[in-house]
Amino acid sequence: MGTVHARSLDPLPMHGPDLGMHPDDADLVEVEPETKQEVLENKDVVVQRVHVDGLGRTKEDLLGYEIADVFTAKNLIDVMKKSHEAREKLLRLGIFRKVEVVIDTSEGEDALPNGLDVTFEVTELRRLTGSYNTMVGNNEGSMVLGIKLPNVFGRAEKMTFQFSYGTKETSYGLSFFKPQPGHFDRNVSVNLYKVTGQFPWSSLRETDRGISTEFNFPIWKTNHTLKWEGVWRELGCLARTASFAVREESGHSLKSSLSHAMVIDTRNSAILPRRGTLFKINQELAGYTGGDASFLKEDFEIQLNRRLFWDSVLSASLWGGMILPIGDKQISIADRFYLGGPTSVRGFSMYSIGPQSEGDYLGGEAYWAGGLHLYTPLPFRPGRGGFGDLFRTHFFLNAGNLCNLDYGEGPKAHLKKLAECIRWSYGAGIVLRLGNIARLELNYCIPMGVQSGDRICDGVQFGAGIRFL
């Protein structure tokens, strides 16, 4: 429970070099310890005082939000656990490197008999950090360098500077997050950023340079985000032998497009569950506030996981979404969803199922993806209580299907066109958990279902990602 410290009561042992007095006396102090203790332990008490020591450039009407219930605690325990409870607070702020508690007696003219004074011991982040890490993305990895200005005005403000090298991504962006005092959960948050990434499947290399503003909240068990995003997009010919689709899209456009998300995530961990569900909503409408792309984009996500007898887990998975073009503005291929691959469809290479020309997949209007999956232990539990439990045994069945869609046709037709055609795949393998960042794969896939133009991974597949199906 963090670093909890309080003067202890018991009464004084009775012998001892270092008391300095004879047992005959020890009728004489036994009395008023006793008193006292039974006061704290099992009568109410009140928190007269609460001091934050250590504080610099944080202003103080900040964190009183954060500390206010431990004002209501009624005894010694409910302190205690009140007392953890706004140090988990204080240290959610981002702005304190260390946060220790002191539980004291109070002391002074007005104290009370049951007083309680809490003290916390705060050691503040310095004005700029910096640091250096590795990120893994779906099947591709990064090296992220960053700056942070902490606590920026004294009220929890963070100012970030981010620099990413990856595989297929290189990108730099300026981000400044603002959470309501009181309320760390709502927050705001503004960021300019560049980012270029090269999409082989698609002979595809596409810039971002653009602006954002995001709001957090949450509403009883839901987590929401407000978005707004101007980005101007320039689209190019990774190589020479891209197809004339791919070429006919290149060029400059700019997408300017509101978007809303809804969570509700009670899973036990985002990495590799073994309890909780997951349901996840996007809205994205582009085009009612400028720009050349004008759609109403929806998907979502739902994950069930249950756990089941030998430490096994059995896991199940739906994703789906869709897109519709408003006007006669075509979709960009940017904007398209694409799917295949060991992080959704195994069994399939990456990004490869669907609408494609000369060997260069354009991605379509509408998808869906299923999977069920079941993990157990490794056979023997070998390392059992150690590094042998980030191993799992996975046995897998996924299924899908993307294309391009007839707006005209209406709703039975769209629905019967994503059950042709379905591209589905079986398979076993292993999984390694690399703690809360992300997770590995190397499975043996079985695809089927394979259409013409598709490109399989028919064996051994690795994957490597944070969201997987």
Second form
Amino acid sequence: MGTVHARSLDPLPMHGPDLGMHPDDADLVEVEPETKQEVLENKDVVVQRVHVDGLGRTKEDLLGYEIADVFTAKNLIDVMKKSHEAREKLLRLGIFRKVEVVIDTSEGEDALPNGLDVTFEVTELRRLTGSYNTMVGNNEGSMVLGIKLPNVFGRAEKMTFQFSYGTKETSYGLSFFKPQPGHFDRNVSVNLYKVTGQFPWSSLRETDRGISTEFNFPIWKTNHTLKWEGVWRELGCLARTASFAVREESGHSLKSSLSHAMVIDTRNSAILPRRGTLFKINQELAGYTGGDASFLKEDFEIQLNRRLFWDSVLSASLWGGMILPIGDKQISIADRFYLGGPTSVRGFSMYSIGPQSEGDYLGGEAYWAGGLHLYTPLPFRPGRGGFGDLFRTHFFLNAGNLCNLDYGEGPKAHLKKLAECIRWSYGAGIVLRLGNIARLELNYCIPMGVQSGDRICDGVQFGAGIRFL
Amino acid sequence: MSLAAEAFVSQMAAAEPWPDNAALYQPLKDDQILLSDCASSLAVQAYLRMCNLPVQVCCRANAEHMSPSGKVPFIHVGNQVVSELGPIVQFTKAKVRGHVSGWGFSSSDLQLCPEGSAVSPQGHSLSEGLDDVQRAEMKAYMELVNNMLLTAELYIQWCDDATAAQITRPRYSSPYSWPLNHILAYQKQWEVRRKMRAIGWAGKSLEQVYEDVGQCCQALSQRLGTQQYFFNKQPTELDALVFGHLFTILTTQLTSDELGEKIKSYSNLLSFCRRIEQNYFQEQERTFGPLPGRQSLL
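Target state, the form predicted together with its partner chain; input state, the form predicted on its own:
Time for the whole complex; same chain goes first.
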């Protein structure tokens, strides 16, 4: 029998829903044609040995879990499939640059006639790698320099240092990530960071220095994150003309909070999904582990996608959140919710909906926002099959409201308050998909339901970001 | 804002009368405020009372960070925020006391200033009656107080290890929770010590600083002599400044009483403080509230 190679595939492993390989996205293996017409699929085989060649600092017990499945293969096609899956798992660890699979007949004294040896030839990543990226966040761009130490202690731990210089923010951070051997989805990470941000819609400048510990684990189909975060926040006025309400918020405060997030994501892609749903719920409790800030914050996000006729997709999304102060301390402007802009309710200026004072937007304690979108391919489908597939036309209807609640009243009064003075907008535009990371939009928006104090951006609006309503 | 825009805005502000809801912001009175901040705040309060301009004192834990220049106290008048005594004096000179509607003023004796804004007798600047020589002298003495007394207060608070550890750092960091309180207190201490090094006070010992304070008090006492106030019979901003510092030093308990003793050795300064307290802080107590009394800081 000739040797069979699994083809090396190049895409870098990334976290997120795009991790799995989909049947319509890649070919599995090539098989050299046999001169004899043997039906390979029905031949029973036994995998006798699995080697991993090329290990340097990686500890062997780590890999045992990833390659264990290969031993259970019963026939040749199964072996090829399972070794391909094992190869994907090894790549996902983020410690190898290249993994190649060689399947050969067993040789040696104890070789069975139908025995197979599978060898994974791996090339480890260097101890220290540097990177230079540009990043697109929500309507801002930045240059990111990174230093990465993959596989620091041999069990897929990763240490990263990042420095990011952007149009609005400058930040640096140090993070340490450790997955549980055998269960890569369960991992712990510790982060140290300093982030500065400027928010011209509130005339506010914020500097956060913090440390956070995060623990991720999957339960059945959901992904959970438990996090403790301690942040030293420094707020200041961005200009001498800041309103007094924002000036009153200046100063230092300490927030120590525990948060829990649950994500169920069945979409096929994070950007412009064609099908699937997303349900994300996040809660944060601050004040019980020290610090000055004391509140309970709830936040949820739902997105439903469905394919319609002719390659178009209907997408509906709903966001909402509420923050409750605990004790008599007022909620800081840095913890409140903001609404509006090209990434949430389109047609309004960035975060320029809701309570404001002298032109500075103060945010609110409760909000909801909903969007209904229809994505279709570009008219007449130019560049079909290539570049043109990255673009979509999109028709949208967005609505939302942001306000402060009076906590003495009951929930019915809260719902009533959120239902009055709804801002909404509709329009159409073009969306460009940037890899799997971000999307750019150019829309023509018509805002409606504008309340006094809101700032609108009717007509053409440009947006760039990761998370869109 | 450009200088031209700032001048325009102050001109606009000058046209508005002094509102009833003017507020003065300072750190928390009982737990947080330090000697130097209390002295500055009292000086501004005394000055505003001398001008007969009502102001409400608000205590905030983040007053220092709210202030546009980073120093307390600051006043919030209408839309304007002004900090420190010097700029506040400039600001009040342009202001009009009382309600002004068109040209029908209720008060009978009003004067017109060259700019065209009407000024009522109580609202005009305190140093208007001085000639140029006296005004220059007043500025010189104010500089003396700021460079000597205020710096000495800062030195004693932050550079003397005993005072810093027992009084200053615990008070400064009292509104914050652990570990932010230590971080902010040490950060402020480092900043003040760096400033002391820059002006050459780092090499001085505590005794030298007390000596300097004594000399400053002697100069003030000599200028005051047997007069009621430093210039003529009317108080000026210099009187407010000196009162603010001396009264606070006399009524504040530190690790040692030496500073207070230096002042007490000049009887005319003592009677000066008492006079201002009686004239401006007691008879108006009904409308303006009580004076910050003895503070025991230990």
